[in-house]
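First comes one chain, alone, set out as structure tokens in the form predicted on its own.
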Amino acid sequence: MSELDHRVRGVDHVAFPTFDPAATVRFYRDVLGFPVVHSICAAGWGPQDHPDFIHFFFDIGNGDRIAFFYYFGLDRGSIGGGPKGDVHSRFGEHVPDWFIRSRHLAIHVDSEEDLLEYRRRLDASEWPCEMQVKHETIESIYTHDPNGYMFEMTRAMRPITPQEDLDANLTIDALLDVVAGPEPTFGKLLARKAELIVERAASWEPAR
């Protein structure tokens, strides 16, 4: 597979709907300290039945932003769906919480000191930290914002090595092979990854 040149420079913004702009502003601006940096007041945009809306943005550092849409006249009850999830995606009781939480936003900070400062801000607010977890290479704190979206702040515990990048590509190539076949399992993924290591190992020493 040929390598494509990488031209993007990060996230411009991610955007979500909200039914509670006041709480959303309290959480992102007043608790976390993310300044409001842009807003769009849109009347008469879109098709004839499209509601008027405001689209507002918070600075999350490095020129990146998180944004929300508030639609005038649209109430939460009109969306429907099950009792679990967030304002965008509603799920039934049978859907596992771990599946719902898998869709989330993570924002990184530079140090443990910064991470703990944001935990202090959250714990003093209406949205206290729900989990603090050390993963393989990162440490993260989690909560849900006023809209029910899972929100993560994270810091690197160590740099990612080139060997880990290589391992990630092996894993993904093995995954794509396994899901293309019948009944994919984690065991089949590991077996296919081992096969790829054997197939490709001879080319790694000259490249190194």
The other form holds:
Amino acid sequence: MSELDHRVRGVDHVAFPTFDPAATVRFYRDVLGFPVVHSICAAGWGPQDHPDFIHFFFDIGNGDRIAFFYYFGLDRGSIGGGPKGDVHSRFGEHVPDWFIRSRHLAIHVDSEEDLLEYRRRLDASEWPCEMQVKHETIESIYTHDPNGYMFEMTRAMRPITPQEDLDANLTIDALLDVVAGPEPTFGKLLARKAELIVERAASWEPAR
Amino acid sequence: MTTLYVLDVPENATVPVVAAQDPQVSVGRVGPYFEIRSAGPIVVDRRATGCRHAVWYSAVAGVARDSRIVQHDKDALRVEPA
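Switch over from the form predicted on its own to the form predicted together with the partner chain, please.
To see the whole picture, the full complex is given below, headed by that same chain.
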């Protein structure tokens, strides 16, 4: 357990490249209603070979922002890569979709009503909701933005309980033990976690 | 002996109840975990628990070293002595 004080305050911004700023602005500002809150128009960035660019930001709530880089004159074809993925990361045909989708941004909403409101906005657009799923304790909607980035919005179906924090810490300690050994498997993790439950869970009390 | 641990959160509440329908199975506690034990196999029917899939596939917190999962699919969870 970390004794370091925890000073950070969430996401300042997360940034992605785009080759289609018009569609990106339509998706984030005009469809979802995320205000444009900042932009930088830069003539290069020091090195001679750096293109001129626009760096633009949308508010995603809570003062957090999603940002894009549009580079003038950058040819999309020059990036290379395979037929799958988004405009930043291209993958070969053989790469499974679940692996590609595992990197994504999820934006939080407070209620089912808010989630369904964003679903309505997406469904009325060129980027309709592709999936609405109840996971373990959250419900999410998914689409891909105009750049191919997987985009999730999610709500908590209930608050996280203190015992789930304990469970998460036992999982991580078991995982570190298992990946330090040969051939990690899910079965080995569950066996190690059972030992940690016996060692540590009986004396556990929720923090007050 | 077969031993299975399940975290006590609302979504998992039916898992020990369904497991305990077998009179050989006993359900105890280790802190916030259910400790489900049996001299033989522990079998839990998914539909009887009413767990949706995401909950079902993440419901197992731990399996003792003398036990092993032999089935965990859309129909059932089955843990047997190793």
